[in-house]
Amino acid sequence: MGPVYLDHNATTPMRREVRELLAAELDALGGNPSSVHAAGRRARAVVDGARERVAAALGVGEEECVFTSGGTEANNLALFGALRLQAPPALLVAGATEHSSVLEPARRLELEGFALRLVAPDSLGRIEAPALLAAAAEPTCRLVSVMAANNEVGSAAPVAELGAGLRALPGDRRPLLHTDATQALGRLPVDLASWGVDLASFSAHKIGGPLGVGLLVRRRGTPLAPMIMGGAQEGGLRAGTENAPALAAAALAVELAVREQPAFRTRVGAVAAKLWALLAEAIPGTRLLGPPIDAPDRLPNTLAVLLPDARPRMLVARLDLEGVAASAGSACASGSIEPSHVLLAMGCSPEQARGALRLSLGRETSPQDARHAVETLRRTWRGLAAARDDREN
């Protein structure tokens, strides 16, 4: 059997249709979208078309879509852009389990004099709306940031409930709401209008699009300061020549992800449930992190597990040699020996927080892949355990 890729939360391989469109646009385009000659106008038409298609897929206005280099830049633009128009010590409220591209800007803003309050999750990794709303009720709160779905344990946030609660606050005390929806798109229903968010971040390579393309949706009228200056691109919010071929490919990926989301959730969720059942049987004592496997408030493709007496980074390396790609925590932290901040916030011990294995499935992951991965994992885990016992004896 060929390799089994179970690291889709880190990046999802580019879809065939998207790759073909990207190649065609690379062959056809050669102008700068800001140039007025024919080649430039052709590139501008591609950028405008991509914006139109993304906006239609997400149910927002074209002028509300700001293309970026990825989800990290979109998150940075949301936080810095919103709060640097305010005066310290304005308060930022965020979940303690946010991605590092939210937490690190938040801590930088704290160094600049802004107040920061991190809301802890429950033991299943869920950030509860009442706790966020209680923190956001502070008169100085100007921004609330919560990820729509966690990249490590798969728990989904009650973004719609949070948005409704914030809208109930008096107008002069209503903070902006930002959500990092990079993991949710294509996997869970994403309805920005009903959620009531002011800012939402997305990334193309999480949904089979090209690397290096992100999106920040900014609700009409939401004040935002640019971080990258030097040109008038993206409504003055993100200077720099647009990558027209990549934007066209990303737009197609967004369209396909939104259209196929219900089917993705059903099919991939069934494979993930099968994988978990097989794994729990193969390695007794394995613990599933996050909400129950069939809970509606979890990503259908994500399994974070604690294996008994396992060293995940060594396990990941051995699995790779056996043709199974997995990860220990998030990709942005996989090179670190620090315990997962997500698991620590959930109440795990530092040893447990270093010990999680993440298996994230994609649209092409099959039941056969799940069975092969579990058998390989069981064999590898037993081999490492036997080697450790030999060393200790």
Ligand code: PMP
Contents of the next structure:
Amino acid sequence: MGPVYLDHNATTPMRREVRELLAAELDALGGNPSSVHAAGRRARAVVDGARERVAAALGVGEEECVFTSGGTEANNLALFGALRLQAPPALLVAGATEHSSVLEPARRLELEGFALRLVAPDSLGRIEAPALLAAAAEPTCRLVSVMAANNEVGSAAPVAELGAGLRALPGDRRPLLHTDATQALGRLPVDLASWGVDLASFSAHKIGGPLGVGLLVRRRGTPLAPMIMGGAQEGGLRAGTENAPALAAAALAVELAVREQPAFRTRVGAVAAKLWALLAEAIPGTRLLGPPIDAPDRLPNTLAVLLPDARPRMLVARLDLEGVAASAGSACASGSIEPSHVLLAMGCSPEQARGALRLSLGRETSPQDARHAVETLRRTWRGLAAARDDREN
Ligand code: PMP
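Okay, that one was the form predicted alone. Can I see the form predicted in complex with the ligand too?
Whole complex next, starting from this chain.
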């Protein structure tokens, strides 16, 4: 059995069709999309085509799509871009379990004099609409940011309910709503119009597109200041020569992700459920974090688990030697020994919050992969437990 990659929430391999399109675009004569000669006009047509396809797939206007370098930049642009047009101490309300590309800009804005309120999730990692709406009803609140689905434990937020709740506030008191839908796209239904969001962030490399491409959807009329200046690209909201080949490839990935989302959820959800059932049997006492496996408000591909007496960092290193790629908590934080802010916010102890193992599946993960991963995990976990018992005796 070859290696089994179970870290698709960190990044998922580029799809074959996407790679082929990217290679073809790189081979084609490329100009700067802002140049007026034929090579430039061709590149402009590629960028325009990518924007058209993304807009159609997401059900938004082409002028509402701002391409960025990734989900991180889209989140930074949403927060800084929306709030820096407001005067401190305007209030920003965000979920306590947001990705660091939301939380760190939020903390920076706090240093600049803005007020910040982080809303805690329930014990399953779900941000509840009443708690968020109560914070957002504060008259000084100007922006609410809540991720559509969490990258560490997979809990999904009731974004449509939040959008409806915010729309019920009087017009002059209605804060903008931003959602980081980076992990939700292609895995759960994403319907920006019915969600009623003003701003939404996406990342291509989480859905089989190229690294280094993201998108901020900015609904018509939403005031936003640029962070990167020096050119008229992206409607003046994000200067810099467009990466035409990568945008074309990203647009194809978005189209495929949206089209295949229902099938992804059914198929990958079934493999994830199988993996969880096998794991619960193989290592009794293992706890699944986040909503129950069959809950509709969870990412179908994400299993965050607490194994009894496990040191996940050691486990991840040993699993890697055995050809199984997993992650300890969130990939972005795994270089440090800090407990996961997501698990702490869910009420886990600091020890538990350092102890979660994340297995995130992709569109090609098979039931055999799941079986192999569980067998390897059981062997590795037992080996580590035996080594520890030897040391302690
Ligand atoms: N938001 C979430 C929820 C994520 O999981 C990630 C990726 N770890 C990002 C934002 C950042 O996206 P990117 O890697 O494209 O910068």
